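Here you get one chain, nothing else, as structure tokens; it is the form predicted on its own.
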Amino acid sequence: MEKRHSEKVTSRPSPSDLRDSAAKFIPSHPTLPKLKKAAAVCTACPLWKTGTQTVFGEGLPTAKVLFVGEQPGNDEDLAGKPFVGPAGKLLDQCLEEAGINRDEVYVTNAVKHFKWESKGKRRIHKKPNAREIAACRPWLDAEIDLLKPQVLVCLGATAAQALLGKEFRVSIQRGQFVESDLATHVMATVHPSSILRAPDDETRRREREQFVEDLKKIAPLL
């Protein structure tokens, strides 16, 4: 499949960026189970104080496809598992329509704790800031290094800009494969939660269809 961009757009943190990060929590000779156990006690950024628990990635260690979202939501924070709330259920449905088995992929987030603010009795998602994303980056890098995915898909702007650089625009480059040393095939598309937030049924239907079309580009690569 033809790549749309010749210039690599990977954004790896420099050593100076890792001083106040989760790097010190990464175990030697890591495995996914070791990483998950170590991440459970991570205090690299203040979000550990308000999140119920660390929500680490989940899926087959041999998965060829890695999906990276922004952060766990309320349901994920309570369950301790990624993509189990409404957005996760929509992702499951769209993967099935695209001919991709959710059980054969790995899903994770750029930030492993739920960042939220109170609205009445509800906990409402709040976008993580650059400091929190950078602090959590070593966990994501370790997952990528272990999985060595054939296909990496960034879901939403936060994940895309964390991995592909601050200049990357999902609104312009969604569904396009870009050159990156993260994986053989790298793409960004919208986060399924954005589809759920669509202002009306017709917009939601169109956004869902386009999301499935983006995912269908992955199936032939597996």
Contents of the next structure:
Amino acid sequence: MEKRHSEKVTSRPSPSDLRDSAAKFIPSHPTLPKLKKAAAVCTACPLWKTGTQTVFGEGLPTAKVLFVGEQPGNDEDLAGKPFVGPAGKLLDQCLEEAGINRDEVYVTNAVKHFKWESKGKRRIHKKPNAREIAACRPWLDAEIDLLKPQVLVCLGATAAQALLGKEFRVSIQRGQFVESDLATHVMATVHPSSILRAPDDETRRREREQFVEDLKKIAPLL
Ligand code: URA
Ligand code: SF4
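Provide the structure of the form predicted in complex with uracil, given the form predicted on its own shown above.
Below, the chain from earlier opens the complete complex, with every other chain and molecule after it.
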């Protein structure tokens, strides 16, 4: 029989409300593999019902740089791995150009299930809301706690505003190191998907170049 979950109606998101938070799924004495296993059965927000599977972060536990995206996309949802689709391929190329070794990088997302709406036969990305971001936050916090990255990079506004505050403006503050206790060096830049969405080749080339410039600030810190 199909499981039924009643929708709780509240006037505003309540991130501290454990009923709406992944906190209760976090294992005691976590390791990255233990977290990944526990996250696979997370039901803390409604996105688990429509996503194929939880897409947990990936990388070596010794990684010194943590990249945080928004949420898995269509390809990631199907593969069960973050940043394997077009945005991930672009990120990989840019990391290489910026002299960052892939082994030093751990990639994850602010939200670990794919949120989508159908458009014809395609599933297109839908922005996660504040409540979903807050519900999923304990997974990200646990990843940060375990990795203790030297450098943390937010990719795009969702990750930047979740981790650096609602007032953070990627358009203004991109590529600048900001004061934060999340890691020794913390920066936000654009999301690689935004480069792919550029309206023409020239804009795309320029935005890609700026993105690589932002990433080049990282290698000397490692
Ligand atoms: N975009 C993201 O933010 N994360 C992914 O894993 C893939 C695309
Ligand atoms: Fe849990 Fe996050 Fe998936 Fe929501 S998006 S069900 S909080 S893992």
